[in-house]
Amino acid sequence: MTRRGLLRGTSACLAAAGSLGAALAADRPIPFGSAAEIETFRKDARYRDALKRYCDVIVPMNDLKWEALRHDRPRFDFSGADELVGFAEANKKALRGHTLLWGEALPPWAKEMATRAEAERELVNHIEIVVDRYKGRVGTWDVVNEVIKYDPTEGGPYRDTIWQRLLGPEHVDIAFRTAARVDPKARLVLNDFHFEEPVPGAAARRKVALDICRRLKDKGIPVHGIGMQAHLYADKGIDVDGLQRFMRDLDELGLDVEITELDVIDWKLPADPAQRDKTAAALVSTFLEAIVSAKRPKAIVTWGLTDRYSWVHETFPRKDSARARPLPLDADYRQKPMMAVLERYRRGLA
């Protein structure tokens, strides 16, 4: 997987970053969230108080996903689900859904089916018996999470899953059908990365999450917004004039946009500190400018909270003895210079 960053200005980008316009400043500030991982979860008090303060949406990282929910085919396992909902509903926060259908993650006795008739069986009574349970609860799913192949001009468009191989682009359909069908008021998104970088992979990746969603639409299959992760990569560009052009095209479709995974890759920054978390800063307010100041996104989510815990230590090792630093609060809960950057585009401040 890869993501995508700019250097770029870093006083100036945290300073200001153009005019968002009065309407948007005179909304509701954007709602903020983060993804919650279960075991931290339950071990860190500070790590449950930070979503507490910070948060307006949780997002269960790993409890909704196959794998951990299928352990073996006929027995759901909610439990850890269920921890992290009932905190978000204690605490009156919004739920985002993650994920109803993923190449990825899945149990060994998914990745062994073999007929189109059991793939599809066990995809709907997934999506059916998941979508029940949190019915009017969980308001918005990721019904599909990265679909599409990592570049499309390479033999595209979908990436080779075990769901492609034997139900073929229908699969898409159906998990969007499945959702809708079982609960009619909640808002399904596809989600998928690698949309930033100015190269051509993300350009046509662009292309092939609008060309999905105008194919759901013209069938009548209900699909509300697409989900841009960005994890940015510190060392690559933004495109900004492709993601403009982005916004204006989902908007002609009636689609909302949603950054679902937001942190940033620094395993190729300098060690020190506080260059590294100017530098994110600045990343993130040259991405968060190019979004909203084209459209407003229903919510803006990063994936986690703190430094202390993160996927980049491990995915993205740094050559030295510094940790990564991917989020907007570090090891120790401290607001980094990230999160003035993320409170002032979300009240439209920026």
Ligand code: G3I
The other form holds:
Amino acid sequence: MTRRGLLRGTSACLAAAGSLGAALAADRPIPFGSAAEIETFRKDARYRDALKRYCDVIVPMNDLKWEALRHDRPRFDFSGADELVGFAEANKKALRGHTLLWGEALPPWAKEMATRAEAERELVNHIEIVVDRYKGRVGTWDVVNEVIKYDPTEGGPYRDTIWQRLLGPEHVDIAFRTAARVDPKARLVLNDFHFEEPVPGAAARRKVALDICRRLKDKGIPVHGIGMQAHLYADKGIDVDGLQRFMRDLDELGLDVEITELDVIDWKLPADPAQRDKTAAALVSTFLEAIVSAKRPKAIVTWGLTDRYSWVHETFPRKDSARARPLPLDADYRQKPMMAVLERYRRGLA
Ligand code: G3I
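Same protein, the form predicted in complex with the named molecule this time rather than the form predicted on its own?
Let's see the whole complex now, leading with the same chain.
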């Protein structure tokens, strides 16, 4: 489908959509992007073409994680990250860096750190080296990823990770403070998931995210926004009112919002692919309407582009073994209804 055809198609959907703010319509489109997985990137030319064609923003999916960069403790391996950063730069795409601190995707030696001093030394050294290498090139960093306990109504509020165990809540402060010191112009984001479902745990997570950012700001540590991963479950709802309140709370704190890992988990949906795609598009529409009508995201990023490759397929296998359909392009790179929804919201076509 041509771009014009796509937009004609999306316009036809608009009658069914809610209204978007007039201010949004007057602005430039919200930057759209995708995470890029290095092995797929290397082997599949259509994948590279899709990244070039659709994305304003590229996120190395795994290559900036500790597991990739720090496999050998003394030696950083930037090979995968450099390749994706180089591709983004050559094609004039912005870059998001994912992620400087996470309790997962760690090399074995990092899981065996034993003292506070060791953890702090490694964390600071890691962030200094990685942020410095991409200074002025990676515009936004997911400084910390998934630091909030899954359900803070049951304790926490921090997730039990090696960082929390050795450094306590200060692991977040150290990460943001160090990133800001090394690249004072970078946008620094707290990235997390499960903010959108209509359950008390998600409301508690929104509050914890705001509290952490408020605490950082009170200490004079820069934080610019919250990244909502938005791995949306097709079998669960969206807390529209809760999300809109969240956007207002972010405004009050002077924080941005970014959608950082959008996709749809369709494992419980009926088999029919067309029906699944329609349900997924409607869910993304409900989610984006809740966000965009209250606050303009700095970016909307999906966790991959094509159903051909997605973590959802392995992590949430369907009982009928059918391929998951979480993303805006199908396995043959054809646009799905979700792509039209994304276009509509990023362009403010209301
Ligand atoms: O590349 C190797 C391959 O050579 C090897 O044969 C294979 C055998 O296991 O592993 C491959 O690496 C895997 C990599 O994905 C590439 O597919 C890693 O084992 C696997 O751990 C890694 O999983 C990634 C996961 O994060 C952990 O880092 C997923 O791709 C990635 O989609 C997922 O992304 C996370 C976000 O970072 C945070 N939010 C949730 C999201 C989904 O889990």
